[in-house]
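Take a look at this one chain, the form predicted alone, written out in structure tokens.
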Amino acid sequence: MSADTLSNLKIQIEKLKKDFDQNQQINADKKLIYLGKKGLFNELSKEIKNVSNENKKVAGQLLNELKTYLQNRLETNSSVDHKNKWVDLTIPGKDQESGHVHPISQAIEEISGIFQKIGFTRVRYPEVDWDHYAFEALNMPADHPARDEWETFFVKVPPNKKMGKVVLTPHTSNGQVREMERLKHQPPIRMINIARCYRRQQDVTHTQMFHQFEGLVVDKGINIQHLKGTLDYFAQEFYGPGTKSRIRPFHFQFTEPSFEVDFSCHICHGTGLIADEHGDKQKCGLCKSGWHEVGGAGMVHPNVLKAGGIDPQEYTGFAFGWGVERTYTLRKGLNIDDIRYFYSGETRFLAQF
């Protein structure tokens, strides 16, 4: 009886193969009919329980061969169907999706172009640098808070006796003395340095890695009027005609005098007020006061010029610097309330630019 059962299984297998080959249905339906969870193959496989123990191994091999046969035929038929599929060659092709430059990279290129128009040279200096260039040469004493490990990222490598520790640069100002050295201490200098910076801050207006651009001008007779004119020029080029800048007294170790820089709001045009739907004046929701703070500036401190080998009695200069992300988010029409979006990898956000 066991031999008859095995023989019967072989007959059913051949019958299933013949039925499969003659079936004209599409492959998706055939796969469901023959290899689906409740398909004909699984139903036939249940017959193995009726086969004697000594023939179960042979029956299993026969069923495995059947399954392989069905799967291979499905793949072969699918390939043939694909090759024979009719194609209308007159239909226009689909446009390939293409990427674009990251919005921060776009802003960097635009900023570079604005300053190059007035004679600034784009330079690039290390983002991992010696403490000497990041702090010491910028008139920042050893006990300055910025040199604390809670403010700055220090790299775990042996310090240099002359240059000090290694840091991830907290600002692009490390390029000031390096530029003076590159030009062999011979002004004039008109530099724009754009690079990544690193600080231990993370919130809606700060990221631990960000981009900053640094301007430095050193020559005979340079004064605050030159600085203010440069700021006004950038404001109008980047934000549009009519945008103004203002400077407020502040303190930075590497400039004297020092200033905070604000640009007039493009929504309320520097008034701090905006008309609602009824024509009543309301406080501007973007700036609150008519101005946006963007960064710092000032006249280069004499000690910084000395560190760069330049005589402060003969030459003066100004410097300015602030974050690219902060500058970019203030542009008209963006209204970005969290700069961390730029580095989120969220394609729905990035695709807008």
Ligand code: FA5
Given for the second form:
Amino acid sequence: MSADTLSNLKIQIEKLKKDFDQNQQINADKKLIYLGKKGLFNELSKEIKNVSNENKKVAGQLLNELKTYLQNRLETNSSVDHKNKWVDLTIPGKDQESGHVHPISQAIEEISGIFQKIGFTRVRYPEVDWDHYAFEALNMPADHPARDEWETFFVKVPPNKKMGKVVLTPHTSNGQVREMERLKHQPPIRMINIARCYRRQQDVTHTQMFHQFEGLVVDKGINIQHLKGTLDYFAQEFYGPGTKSRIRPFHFQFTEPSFEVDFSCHICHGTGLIADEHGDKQKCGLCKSGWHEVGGAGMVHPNVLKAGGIDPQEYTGFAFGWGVERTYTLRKGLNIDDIRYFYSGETRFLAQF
Ligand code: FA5
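Requested next: the structure of the form predicted together with the ligand (the form predicted alone having been shown above).
Expanding to the full complex; the earlier chain stays at the top.
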């Protein structure tokens, strides 16, 4: 047991030395990380309490040697010769690492551009909004069971008599009636609303904060073909030529009919099968079915048009709402199996984009 602890300590000392030698930071930072009060050396020294009494002396010696090693290295690596007090100005400086736009912000810019090319206007609506816009005006009256699907965070403030409680928006559909109001109930409407959304969900495909983009088109004579054409256009623009879209019957309270939207898989091109090294067909490992689901869509429910002051006898519309993270991770060449990485602050992950 005690020998084990001593050999563990030796391993950790070697690891720390290696880590120190590979660390490219400037000396002042390294000094703080390794020899600072809360530095790695002091952390490791605490291990001595686990070493048996008979081995404590050896452990102490090893730690002293480690400290001297680190101190010497810091001194020899320094561009300042402390003994002679001169500075070697010819030593090249260290490049400042420059950051870049977050991959999800890049995706948002690209998505906005794609829709702006076909006449959609990018809008922003509150991410902390009234229940009225998030649910009530979307044909989900108080206590309607459909509300449960949105796993909503409610804000602890007094409710408004007309607008209800305050919520962290669980979807960008809150922008639908707001846009109808902004345009004084006068179609044509062609909006793309991209914003943060919040839900009580967390796993490899869900985060508590995520982004959605919501399209809304309202005009005279708008039908499902316009929706399908828009989906196909986006599929080709965002995922590349040959990508197809598919709609499947679904249910949302605020669209009728409603659909789930899928895009064809870029690996197996919608077949669900790929050939292995012997030419035999195997199930596609990415999609398993040929298609990836990205979100919902449908024809705007007459009650939603009415809530926005638009006559459903005169106008019709379509709407769609998809997750930016989900849409982005399905892109060719990206193999992101956990969307939580986007918000982990892990620079080794983010630097790849
Ligand atoms: C909606 O939110 C509807 N508002 C979409 C809609 C708009 C339908 C307009 C019809 C007309 P849904 O709950 O399925 O639908 O979410 C849509 C997409 O948002 C999901 O497919 C997923 O891509 C993304 N999404 C939902 N919850 C999360 C989450 N917690 N983390 C990451 N992405 C999420």
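Numbering follows the first chain given and starts at 1. What we label the rigid core is the largest C-alpha set whose atoms superpose within 1.5 Å from one form to the other. Treat the numbers as computed from the prediction; the structure is a model and nothing was measured.
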When the rigid core is used for the superposition, does G36 move between the two forms (threshold: C-alpha shift of 2 Å or more)?
yes
Taking the rigid core as reference, does the Cα of K56 move 2 Å or more between the two forms?
yes
